[in-house]
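Have a look below at one chain only, the form predicted on its own, in structure tokens format.
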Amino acid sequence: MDATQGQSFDAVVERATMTLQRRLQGRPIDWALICGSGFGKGLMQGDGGLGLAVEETIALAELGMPTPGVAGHGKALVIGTIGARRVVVQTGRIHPYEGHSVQVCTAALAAALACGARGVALTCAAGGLSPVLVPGDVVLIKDQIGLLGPTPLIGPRFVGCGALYEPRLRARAQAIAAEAGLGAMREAVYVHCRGPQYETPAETEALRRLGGDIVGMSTTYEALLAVAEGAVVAGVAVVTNVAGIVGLSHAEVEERSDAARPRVARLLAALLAEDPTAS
């Protein structure tokens, strides 16, 4: 059963925030990281992980939230440190296509922001729209087209979106990639489609003509909430398939994400060790 049934959005966020505050015991948060398909568990473990020194693990259910029902997504918030920075990692993303409101889907992020996080890193799997991208590529998100997707903002919250994905963080990520021998990273425009169905060939062509480079079913609403709350945002996507072709499967998405995880982890481990607000 959805743990949020019968609760208002404010009640869900209030419970999540109070639970996180209690578990933090006054410790500051620097970053919130949301893990996309296939990333959550792997980023926490082994040589291909973030190197997070874990302090606390909180089940999403303890926050009063539903748990992700999609394979490859974890079910917890993990609090820990990378160097001098404290990071809250959401090991699994909740999607609107699972039947939840977008406000409920972003409640854990809202709690992290309320507890002081000023940097947000978003990871995701995406289909490739641009012909220069191939499955397995790791790209930085430079902008988004969220016209087809939901927004977590309610009421007259007129948020400027001229630089949703912080240019300074993108430049730093490029420098980290070069220093780590990962090579130059392409930057991409992410298009949100609601899902859970994959895009048709006609839809794929339309999205390409709109200016999209990659397409997915998440991420845009989290970026909007983060910027609305004054945080800076970095987005990293793995191209897991070519959008619009025959034979797409979620198993392929998980496989490609898992293969790219060590590269993503090396990039994020270095980025999240830094002050998100440093100029």
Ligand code: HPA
Given for the second form:
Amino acid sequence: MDATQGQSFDAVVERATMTLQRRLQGRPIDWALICGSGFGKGLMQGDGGLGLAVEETIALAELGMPTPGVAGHGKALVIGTIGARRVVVQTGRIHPYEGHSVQVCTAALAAALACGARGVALTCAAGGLSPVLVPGDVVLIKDQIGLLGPTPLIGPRFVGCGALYEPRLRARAQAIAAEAGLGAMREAVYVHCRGPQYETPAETEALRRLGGDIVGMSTTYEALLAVAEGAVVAGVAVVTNVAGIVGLSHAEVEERSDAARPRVARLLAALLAEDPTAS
Ligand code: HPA
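Pass me the form predicted in complex with hypoxanthine (HPA) as well; I've looked at the form predicted on its own already.
Let's see the whole complex now, leading with the same chain.
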């Protein structure tokens, strides 16, 4: 049983929004950040973290949401500031493969958007499809293939997806990486696969031929919701493994993700300190 059983999708989003609104007490939000595998706890730490000045912590359960069941995922929505910007951080993700609808999985993001977030930063672990990517690489998502995955949009919401991952944010992230001595980051097309099983070699090859550079089990549907609600989106992925290999484990994914965390934190701390929609 989860906290959302018996409630309509709208009711889950409405409860999450009302709870967040009450805890914000009128304070504006600039950004929503979703932490992928292995990032939740680490990004909140003082050292090697985002440097978020925490104002409030709300358990996802208090928002009426299920608790992420996957190791390496936090269980809260944290409100805080980075410089002049207020950020709502979801410290752990809920995935469709855990048995929840995509509307339930995105309820906290929907709440942050309803409370005024104009920028959304998505982080995730992913398997590498492109032969130029190696485990440990931190890449910017430049586009996605969500054809095989779920969408949180219901009804005639014909959202343009010509620039899902805002080019200005990508350029800003590249400039930040160069300044921080992280070097030029590769930009990648993210393909969604539902999981929880990893891909077979045949599936991996098929995804490569479709045009994917990296593969993961989240992210695409969050980007769709954010853009549908008028926000700009940045996506940062850590390549934790070569996709489709023999002997892949979640522990390995978590380990690689954790090792990349300081680089991801430096990048995000600088990106989220800026106005998401400044030109
Ligand atoms: N496939 C799908 N999702 C993933 C992978 C992968 O190889 N690695 C991390 N998340």
